[in-house]
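Next up: just one chain, as structure tokens, the form predicted on its own.
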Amino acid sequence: MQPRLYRYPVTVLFFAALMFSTVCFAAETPGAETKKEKKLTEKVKSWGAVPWEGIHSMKGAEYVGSEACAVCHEKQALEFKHSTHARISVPGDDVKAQGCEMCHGPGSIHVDNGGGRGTMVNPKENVSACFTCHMDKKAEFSLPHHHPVREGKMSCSDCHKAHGEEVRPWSATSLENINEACFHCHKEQRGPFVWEHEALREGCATCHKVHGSVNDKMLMARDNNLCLRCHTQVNFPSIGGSGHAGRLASGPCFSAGCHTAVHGSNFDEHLRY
């Protein structure tokens, strides 16, 4: 006669799993846990989540005030007074990180050495300086489709002027034209076109999430939903005086062989090629 325990395979498996987990837990030593924590810390640092570490590791670095910066960087100091960042201040009598040093870190070593790389935080090379405040943008750069900022292939300053003159509200791009930041790299979308896509007058951000998106090509919405945000009518699915009921099922407007010249065309008024 078999022992009572082996009549119930589920019971055997349960006790086996319990013993296995107990052995594994006992094998975790304090040293192994420390190693895991160290690995996690290094990963967090690679994300740019630990700002100012390079500056803080410099013994004797102290805050000197924006006036000391203006001695050499006169042009930047004058521009900064008209920028959005200049309006930011951290209240408190003991808070010395104000003005330039809010982003560049304490400047005494930089001043004492008469300038030089590696003596100040450079947001162009260390985007953690920007992510310290712009945490929502840091999250957007983690989305599947994004500009390669966290990979180190470009920086925030490629599109934004941190201490440039007055900018568009809630951005750091010029009032001249928000598209200019995009056209710096995406020259083929600039035009001019014989038949333009009027949406470009409102800016590339009308269709694209400029930092990152869950959609391919960093689009605001996927498939035809993007186009139908503007191109929908009361008598839908008629669009532009033409029935689209059968066409919409074929795929996105811009990749189903129809309106492939979505930014503008020199050959077809319907932006088909």
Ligand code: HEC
Second form
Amino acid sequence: MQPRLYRYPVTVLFFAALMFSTVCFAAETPGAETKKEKKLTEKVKSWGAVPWEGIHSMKGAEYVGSEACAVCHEKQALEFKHSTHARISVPGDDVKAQGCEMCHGPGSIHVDNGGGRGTMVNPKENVSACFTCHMDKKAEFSLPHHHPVREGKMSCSDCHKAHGEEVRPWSATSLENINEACFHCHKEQRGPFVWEHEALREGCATCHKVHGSVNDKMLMARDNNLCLRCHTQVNFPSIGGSGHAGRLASGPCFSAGCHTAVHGSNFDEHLRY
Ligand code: HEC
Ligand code: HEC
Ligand code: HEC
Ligand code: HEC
Ligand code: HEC
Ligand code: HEC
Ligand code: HEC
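Mind giving me the form predicted in complex with the named molecule, seeing as the form predicted on its own was just shown?
To see the whole picture, the full complex is given below, headed by that same chain.
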């Protein structure tokens, strides 16, 4: 008797499709090495260093200490003195990887050559310098929806000031400053809007997981829970003075026909386009 599988072309097709999608998925498995990372691995290997383990660097380079850098990089040295990372010391045996060299790797070759490009790790192009310590961030940037940092299209320093007084520049004053970092690239969300959504005053990160998320558009939640954290009132399911019981059942608050202009609107006080 023929195996059942071959008697049902539909079944065969189904398995073919399944296999095909498995192959496609494997090629895009989050966390797999990106093209950019492969290139950098080659570069670091050519230095004779072990890629992505500890602070990788030029072969034979030794730690010289931050004072040696200040001679030529006065600006960075002054800024860095008061920064978040200046306050920490690296645990483990290799206590020499302190100060500047905790992110830039040992600097003797660079210093002996009078500086120049290509002899120091630059985290702007080589994000693994940050992942060395912030391993959880690598996982966040590998989630299905993420800022393209590992792909090399942007870097941690587009949002964080590595040398600055506060590596999270916004926390020094208010959360609202997070938004400034975002507006450099996302101008549409800046407004000004005739009707602002007050939620934005709490910062973009109240609704977005800015490194990466399992949800589309890097949202904290994909459903009404995103909005109900703030909009649950005593007379719920009445929201903003109007009954929402039926509406909440028909989809997310920000779906078509509802409050699609979540960041602010010029047309409608209820945040619609
Ligand atoms: C003798 C002067 C001198 C000293 C000392 C020095 N640098 Fe530099 N450094 C330079 C010059 C010059 C450049 C190239 C700048 C440019 O092209 O704009 C440079 C570039 C860099 C870069 C960018 C490299 C790249 O490829 O993008 C980093 C990072 C850096 N230095 C870090 C350090 C650190 C950390 C130290 C201390 C361990 C240090 N430097 C010591 C002169 C120096
Ligand atoms: C927490 C990690 C970290 C530490 C510690 C650190 N840097 Fe940097 N550095 C970065 C990042 C990220 C960049 C790239 C982004 C940028 O240019 O702002 C960078 C870039 C640089 C550059 C290159 C700027 C250019 O023109 O491309 C120099 C020079 C430099 N750092 C020097 C230093 C010196 C000197 C110290 C110590 C006083 C230091 N860094 C400490 C993360 C760090
Ligand atoms: C040698 C280990 C090490 C490296 C390399 C390193 N960090 Fe850090 N970073 C730390 C530690 C430890 C803290 C916690 C400091 C504290 O809580 O005061 C920290 C704190 C931070 C914070 C602030 C966290 C908070 O809660 O305020 C940010 C943002 C950050 N690092 C980003 C970066 C970026 C971006 C890079 C790469 C340019 C980097 N770090 C490289 C060890 C490191
Ligand atoms: C798109 C902007 C953006 C980029 C790119 C980015 N961050 Fe952040 N990061 C933020 C914001 C905003 C927060 C604050 C989030 C909050 O308060 O909920 C944050 C918080 C952090 C913190 C402290 C809180 C925590 O989540 O542990 C660390 C550490 C950190 N980032 C490291 C990194 C590293 C390392 C990179 C690069 C690999 C990076 N970030 C890239 C925006 C960014
Ligand atoms: C240096 C530029 C840059 C900065 C700064 C930046 N982003 Fe982005 N953002 C991007 C890029 C690039 C993408 C990916 C766009 C794509 O894949 O089509 C993106 C995607 C997004 C998306 C998903 C958009 C979509 O259509 O899926 C959200 C949400 C977002 N960013 C929010 C933020 C927030 C919040 C901040 C501030 C904490 C921020 N971004 C800072 C460049 C930036
Ligand atoms: C009240 C929650 C909330 C806040 C606060 C918020 N967003 Fe959003 N954002 C959303 C929702 C919901 C979507 C998805 C809309 C959709 O899927 O139609 C979105 C989508 C986006 C997108 C994708 C493009 C688009 O409009 O669909 C970008 C980029 C973005 N947000 C950036 C930002 C920035 C930058 C900030 C801070 C200034 C911010 N968001 C603050 C809820 C929020
Ligand atoms: C961080 C808290 C917070 C979150 C989260 C939040 N909002 Fe708001 N929202 C506010 C505040 C505060 C106001 C202004 C006061 C008010 O009208 O209740 C507001 C006002 C509004 C308004 C205008 C009021 C009206 O009469 O129509 C709409 C529409 C709205 N929000 C929709 C949403 C949607 C959709 C989401 C989810 C994507 C959301 N909000 C998430 C805080 C929040």
